[in-house]
Amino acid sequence: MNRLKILIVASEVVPFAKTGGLADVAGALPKTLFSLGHDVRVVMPRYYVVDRQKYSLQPIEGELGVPMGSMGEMWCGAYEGKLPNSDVPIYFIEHEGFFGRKGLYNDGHYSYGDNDNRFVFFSKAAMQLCKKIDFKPDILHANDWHTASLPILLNTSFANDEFFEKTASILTIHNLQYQGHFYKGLMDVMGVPWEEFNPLSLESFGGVNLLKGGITHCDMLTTVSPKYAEEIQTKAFGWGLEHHIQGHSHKLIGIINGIDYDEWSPSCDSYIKATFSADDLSGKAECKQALQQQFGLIERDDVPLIGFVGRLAEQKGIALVAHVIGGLMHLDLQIVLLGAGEMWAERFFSDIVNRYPDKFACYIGYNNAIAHQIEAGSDFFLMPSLFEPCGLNQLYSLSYGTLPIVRATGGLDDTIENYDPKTGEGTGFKFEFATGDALYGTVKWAVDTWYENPEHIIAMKKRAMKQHFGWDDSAKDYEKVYYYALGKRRG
């Protein structure tokens, strides 16, 4: 197969920002890519948490336009670097007025006023940046709404364009909850016929949905997992775009997200007690312990210990964990939950600690240690989610030989084997209902199964570790997805 050269656009990336797994995705997926022979570039916003000097980040010189539409040409700077660990160049666009700020698309409470213009400005200056250094990309890949306007670009505004004639484009879902509404003045800003205006493309209600527009012009669609491509094109799943989805879905295809073992394997690393694997499992139960003592837990290697890290957020089902605390706390395990988010949940399971100061212990904050010392010393992991387009901690605890107790929705479903009383298969426990009683249920039949067929416990937790979720196979879909595409796009 043919070397392509491949841009992919993100307005979050690890190391340099992150929020969410888009972030995740974009740091580690191009370095697969390279690693398969592609020419692969990434480019991203400069935003104030992205320390130049520590990323040893380098001017390029001259400053790019980047036309606005109504709004007249505008100006911005970019810088360069390496993805960490990685020959894979990423790019930062620079311009104070929109990325100079605090937060990535919120001030901490509110979304930015501008969001629409910040990220049409991005995406364009992304494209500008390409002309600059003089990279004719084969494969345009964009990723959720910030970055949607690029296959309405490249199909209007850009459509006479030689430098992109040649130019396929992707775009990500990674959470269709979010789908960028805005002004029908937006329009101008974009520089896109009014024509686009209409309920098949941009048109939302009266306003403009770029997420919308941009499944309407992209040349292949996909999301994070199978079973949410499925759940997408249903009103449960669609957040009103179902049907828009459905009319595409010959376009649409589900990849699961890979892992990065170097960071997330119980083997090499360096935040947690001990190491271990699944031919020798000492390790955790050092970790365990350690974990404990941390939290001021009773330290105890005969009890269940589950596990939570993530948002405390309605879409990660926590209002399910506070609904049926009560009853957990009634039953012989101990709780860890890692996490920051909605204040009612901060200040309520602050109050759990209180309460239940031996059997349950929570840190209000994120913490990249602490998240990695809970994969390794929980028994469990908790992951209860009203909906997960892939879910990554559902991977890093499989990794961990920690076995999730999860939703069977998205990514969690496609990932995660249930249980099998009677063989003892499986990999961890699922429930279907987004219901406190479900959720109290699978929870205690995880927990009798610890007491009752401690050896089936075992038995998964090493079958869990030699699951295998890496970015080389998912970057082997992409691969295909982007030949397919540049197919489509040159006939």
Ligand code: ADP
Second form
Amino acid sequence: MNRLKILIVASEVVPFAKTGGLADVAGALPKTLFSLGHDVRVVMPRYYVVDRQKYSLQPIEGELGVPMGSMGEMWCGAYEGKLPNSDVPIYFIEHEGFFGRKGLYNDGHYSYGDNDNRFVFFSKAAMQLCKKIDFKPDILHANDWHTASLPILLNTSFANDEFFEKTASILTIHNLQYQGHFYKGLMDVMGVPWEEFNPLSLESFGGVNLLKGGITHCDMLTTVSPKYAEEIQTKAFGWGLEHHIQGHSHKLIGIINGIDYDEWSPSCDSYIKATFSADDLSGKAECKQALQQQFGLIERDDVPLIGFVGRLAEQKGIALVAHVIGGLMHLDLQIVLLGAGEMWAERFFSDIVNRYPDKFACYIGYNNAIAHQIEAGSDFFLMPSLFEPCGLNQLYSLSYGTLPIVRATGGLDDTIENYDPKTGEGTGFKFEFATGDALYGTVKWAVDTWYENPEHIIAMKKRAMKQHFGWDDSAKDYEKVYYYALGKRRG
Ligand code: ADP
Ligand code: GLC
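Could you give the coordinates for the form predicted in complex with this ligand, as opposed to the form predicted on its own above?
Full complex below, order starting with the chain above.
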């Protein structure tokens, strides 16, 4: 097999800047591809939060000129570094006006008004960077709407550019809800011919839909679990693009995300009180006690402790949790929640703490150390998502012997095996319908099992910890997709 030159272009990458799972994927997949022998490189924006000193980033000499159509040529700089604990090069596009801000996509609550220009600029700059460093990619791997203009550009304004004549493009959808829907004047900024402004390409409701255009033009389309690949072709999960995706389903494949076990293993996690493994769970009990202490909950080892970590967004099923929280508080359990997002939810859950201080605790904000501590110290992990392309937290939970309670959707359904009370088999508790009743009933089922069938719970914890969701297999699947895309491109 040939060694491929792969450029992964993403709007966030761990550990430099992260708001969600995309960053985890963009930080981990390249390392595994590198270990498979490929020349893989990553590029992301140099946001204000990316610390140049901490990561010893080196400036690349000279500027990059980025043609922004009707906005004229714009200039930026670039930095170079390595993904931590690896030799994978990562490049950062530096533009003070676009990226020298506190947030990645918004100011805390409202999206930046120029996100269209910011990410079209970033995508174009990534292509200019290839020329600057003389890296002719076999594969341009775009992720989500932010970089979905890459396949479009490759087929249109860069179609006659010899530098990219052998380059194929892959687009990965991590979340179909966000599509990058903008005014039609963006066509002129992108410098894409107006004949592309049609409903079979990137026009949608009179505007430009970047993700739609990316789906149209990419050589291969992936999403982050097989089930989600099916779901996005239906009305319930398609966010209006289901017919368009159906039309491109011949190039669609679902590849489940892996997790980085260097970061998320209870046997070597420096954030947690005590390390542990499937053979010796005593450290987990210490972690649970530490978590109860830290959050002011009653220190009881016999009570089931349920964790929640995630964006407080509708997607994550937080409204369902809010509906049933009163009922749940009447059960003998404890809940710790970590999250930030929608204002109503931040207020609502903070208020629940005042009403049930012994049983419910929360940290509103983003905190990686606490995320690890919740994974390690909880008995169950609640993830009642309305939709979940893959989900990483349920995979982290398995690694820490924390049994996921999930809605059977997307990657949650693909990765969690439901408990069977007859045999004791399973790795978690699942429910089908996105209703408060189903959620309440499933949490109660888990809690009842905890009290009535403790030996099943212990066996499930151990089974969960033995599951393996590393990147090795998934990276090989991406490798196949890359070769396939190249084959299509080059004939
Ligand atoms: P999504 O990408 O939809 O947010 P995932 O489950 O794929 O969902 O990934 C979420 C990632 O973000 C996980 O690594 C999770 O630990 C992390 N995360 C989410 N919210 C927080 C938070 N408030 N504090 C720390 N980490 C968080
Ligand atoms: C998205 C999805 C999540 C997925 C992550 C990484 O943010 O919501 O399910 O795990 O991307 O692919």
